[in-house]
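A lone chain, given as structure tokens: the form predicted on its own.
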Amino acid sequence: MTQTAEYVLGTGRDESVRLGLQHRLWSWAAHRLWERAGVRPGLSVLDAGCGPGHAAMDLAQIVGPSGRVIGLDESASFLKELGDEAKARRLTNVHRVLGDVQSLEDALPDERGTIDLAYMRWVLCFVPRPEDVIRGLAALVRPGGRVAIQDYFNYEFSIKLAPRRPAFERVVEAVAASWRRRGGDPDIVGRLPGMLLDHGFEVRSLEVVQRVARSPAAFAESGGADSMWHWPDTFFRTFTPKLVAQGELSQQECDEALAVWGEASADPASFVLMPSVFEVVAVRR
């Protein structure tokens, strides 16, 4: 395998660790979505844009030895992590494919009409040609098969730090701008139902998950914690400095934002309204 592309969020060790935490914090939502989509033993599942494979590992255990999971990603380093983890867990039903989700038919030429379920989480918001992804899924998913997608809509306006802090809101704007500069769309779910309908899918469910995370200081006396706080914490601490390198933030803006985030983490009255995560299940007609 060779490295073919670099994620807007990077593929380094820091991002891999962040993705692992993200999956643990959102795994309950993923499993709930998979239940609605009918994931069960014996199915052929495509995890498109699988990253290091945290979801693929869970899916492989659900479909069991009689099923299979294809983990497709453009990052060779992430696919190596997936392979190493599958070997460590003795899962022989995980297959790795290096490829672009925007060219699924080229990456999986022998899988046309064989996929029972395709899953994507926070993939479409990053790609310049999301309709090509849906077109590829329409070719690979069998009639009666399903797609299950988790992604964003109204990203910049749904994530808020309370009390409001302009330095934090500037970072959110810069994050969305960095995605758009590379052709992504943090409002992609607004266009998703139409794309699915145009390519032969029937949208069976459209739901939203909205979470609130409270600062660690809110639990100082009780000794408890809100584990969801660690999701924005790892994201902003990891990605904000990268926005400086990308030219989306000045170093002063970065320093101010990180200082504000530190203040919020120490403020028992602070909380974050998390970005709205939309969940779509559609059936191939």
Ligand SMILES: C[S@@+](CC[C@H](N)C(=O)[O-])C[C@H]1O[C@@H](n2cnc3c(N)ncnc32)[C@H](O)[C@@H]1O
Given for the second form:
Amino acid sequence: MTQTAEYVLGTGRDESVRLGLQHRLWSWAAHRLWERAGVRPGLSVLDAGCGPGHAAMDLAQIVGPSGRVIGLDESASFLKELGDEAKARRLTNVHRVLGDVQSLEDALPDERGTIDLAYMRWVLCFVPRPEDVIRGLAALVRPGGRVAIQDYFNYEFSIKLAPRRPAFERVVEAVAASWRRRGGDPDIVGRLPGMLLDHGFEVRSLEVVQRVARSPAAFAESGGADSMWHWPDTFFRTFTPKLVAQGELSQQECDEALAVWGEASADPASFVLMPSVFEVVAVRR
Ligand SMILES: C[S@@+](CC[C@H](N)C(=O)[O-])C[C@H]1O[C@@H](n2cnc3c(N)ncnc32)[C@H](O)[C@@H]1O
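Please supply the coordinates for the form predicted together with the ligand, as a counterpart to the form predicted on its own shown previously.
Every component of the complex follows; first up is the chain already shown.
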């Protein structure tokens, strides 16, 4: 397998570690969504844009040996991680495919109408042609089969650091600009129900998860912790310097923002309103 392209957040070790943490913190929401979508043993599942495959491996355990999971991604290095980890866990029902989610029919020519459940989490917001993704899903998912999608709407306006700090808001603005400049859309879920309806799906549920994360300093006396804080913490610490390299932020803005983030982490009164994560389940007619 050869590397084809790299998505905006990168595919290096830092991003892989961040995706692992992100999955742990959000796996409860994923499981609840999969239940809503009817996941069970024996199903054929596609995880499109699976990354290193944390969700794909959970799904492989749920569908069991009588089912199978296809993990598709454009990153050969993420797929290698998935292969190594699936082997270590003796999961024999995980299949890996290197491909573009915007050309699913080309990537999976033998899977027309075979997929019972297609899952996508935090992928559609990065692709320039989301409608082609939905068209491909419509071809692969069997009639009566489902898609379950978790992604963003209102991204840059839903994230807020409290008390408000302009240097942080500048970074959030730059994150959204960087995705848009590469053809992504941090508002993608706003267009999703329409695209699903246009391509033969019925939208069964549309919900939102809104979380708050409190700073570690808030727990200095009680000895507790809010593990959700590590999600924005790893994201902003790893991605803010990349925004300088991408020309979205100056080095000074980056330094100010990381200093402000450090202050917030040490402030027992600080919390972050996390980006709203929307969840869609749709059925193929
Ligand atoms: C934020 S990560 C999410 C990974 C995984 N879905 C999860 O929730 O842990 C986005 C993933 O989408 C993949 N990706 C982005 N654009 C893609 C495309 N056009 N085709 C296939 N994969 C793509 C990236 O390589 C990356 O693995």
